[in-house]
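As a starting point, one isolated chain is supplied in structure tokens, in the form predicted alone.
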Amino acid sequence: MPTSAVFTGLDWHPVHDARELVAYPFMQHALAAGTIVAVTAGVVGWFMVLRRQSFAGHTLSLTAFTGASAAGLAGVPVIAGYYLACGAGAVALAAASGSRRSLSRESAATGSVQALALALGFLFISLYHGLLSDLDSLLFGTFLGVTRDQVLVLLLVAAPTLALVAVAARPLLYASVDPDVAGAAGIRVRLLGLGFLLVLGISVAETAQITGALLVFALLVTPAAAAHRITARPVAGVAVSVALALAVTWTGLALAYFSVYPVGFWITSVAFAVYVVARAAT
């Protein structure tokens, strides 16, 4: 397909086309609600990869598919479905976890839970009668229907979120590296996971609002792993992470905008790309 059929409207002049990119309000809305994601997630997700929970963050990210299908089919508000099945998918981990002695249960537990979580969504898609277009767009992300009061409900969510997570930086930190020298030292490793799994699944109902359900997990673990090749440090791998989950927001936002394609696989494209150029450089 030629270029010009895929990147409709782009002039190709960086200044003209940054200022038609914030001309409009539906716009500018996703680019204030895509900064707010990417910023707990690039957090969130950099914790999650340390922690060695990619796992649980991808079952979590089908388990909000189930939050979304489930409201679609009761007709109550999406982001309802979002929040409450990820609450309830972060206790069931939390439920399952075990020490590292015992990953492989773990997993397994993990596993489980997810194959629950991918059967009910498609259960409830199966019962929707009404349009799927709409629910479509909140599996697989848009950023057409952001409003002003969602970006303001993330933002009241993403910053009790993000600080939550600064003042449990130190323990959670130690707990992560080595969880048995840190219960030992007197942490409380097992409510320390809990409420990491439960800041977990508000971030991924955050994130999926954006990038749609079914590819949250993109933006939450790319940028982090991405991160963790550039630097063992743990700040400035916080940093290089949210940099990255920005630019990776920022440019899946443009490039969907200007081009046929959906948010969700610019989004899902640029973050591996950035991966790839990051695991090659290091």
Contents of the next structure:
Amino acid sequence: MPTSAVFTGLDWHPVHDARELVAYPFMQHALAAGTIVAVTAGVVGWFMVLRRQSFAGHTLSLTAFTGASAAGLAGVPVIAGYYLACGAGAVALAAASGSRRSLSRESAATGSVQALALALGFLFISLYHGLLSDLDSLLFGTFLGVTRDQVLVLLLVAAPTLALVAVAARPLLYASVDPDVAGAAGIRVRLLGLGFLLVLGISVAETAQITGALLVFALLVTPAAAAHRITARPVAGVAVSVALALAVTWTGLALAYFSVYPVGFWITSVAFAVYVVARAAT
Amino acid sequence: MSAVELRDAEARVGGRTVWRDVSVTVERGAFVAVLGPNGAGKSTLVRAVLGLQPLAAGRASILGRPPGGANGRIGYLPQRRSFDPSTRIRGVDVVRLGLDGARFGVPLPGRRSRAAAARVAETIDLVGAGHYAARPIGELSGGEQQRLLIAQALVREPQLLLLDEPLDSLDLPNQIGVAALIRRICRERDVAVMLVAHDVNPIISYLDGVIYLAGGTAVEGRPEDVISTEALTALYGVPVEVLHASDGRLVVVGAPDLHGHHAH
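Having seen the form predicted alone, could you give me the form predicted in complex with the partner chain?
Now the full complex is given, and it begins with the chain already shown.
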């Protein structure tokens, strides 16, 4: 396919194209939602990579799919399904992984939760004889039809979540790199671990609304993993992670707007390119 | 007031008595090694001092408080800790966590933050880790990591330092170097040190005292008095011989559930 056939909406004039990108309300909402999601995913993803809980993040993203399909079946808003299922998934993972003393036991427990979540999601989809085209956007994301209310909910959930992470940042960092000594210093390591999984669940529920359940990782893991390679300074690392997540989201949304390819594909591809460059350069 | 005082203490783990009738004293500013065969309860003793292992019997006073009551004045380095090579956090950050890592809230730049950074830098200089503290800790050698972890335990200027096998993963020159460092800190900062060791030989010349756990109890005293044929035979309850090798090393022979060839 020639370039002009992929990027059907592009004028190849930067100022004109940028103006066009923010001209319509639906695109303004998508950009606002993407910005909120990218900041959340960048911050929480940095801690997730540090704690080696990418597998837990992946499991929660499949739980988001379960929640969305259950919500469809029950006739409640899909967004409620995302948040409820990811919260329940976080509690289940915390209970299953226990004290995190053995990473192999933890990953086995996480895998079991993941398989169950996926099976339940499949069951709900089978029972739900609605429009199957919804399944596509549940799994792979969409930026069409993000409403003003949805942006508001994203913001109302993200702001306190990020405030919580900021307040607990030092104990969380301590418990993540050095749980034994952190425990002796009076930090309640297991409680903090459960709290982090809940924050991770919320972040997944937010991210899934833009990228879809299967492509949550593009924003949650890839910018954070690249940031860890670029700098070993904690504050700078979080900042780089957020900056990369924002760049990936905005670029992905713009490419999706001007092209015939879906947003999930673009965000994931841009994120992957960022990671490859970070690996090659460091 | 002694740094650590245990009287007739008993510890039970999972219903089994690990040791009993343990009465030991560690004076302020003293460097004491905790020795004994595997499973004698050396780490249990450290955990009891921290209040993480409740005593089944006896009394304990740690820096004048019950166990757990003075942990803010104790620096602790747990057993066998090395960072995964992929841990991308700088050494200086790990030391900083020892200072204010348990505190909630957002640290703001300012005078307090600068004072904290200065304290961290000073402690890193004290352990001689200045030239590698800015590198990710996972990339450092075992000896380098150990020095930074000692700095982390020291950064709050504790009065008691509990080090659980800090020399275990190090080669001999590094064992001696770290032991010399601990001795120097002990003297300069008047910090009491309890160091759990597997092999006393590299550090024996630095020690003020020894606590030897075996046979379900413990003896304490000066190193040359405790690591003797008479004292260890009485402790183990079976004939044990302490040999003086020609290079000055002490070798314990005949101790039950010990590897006969292993030096203690």
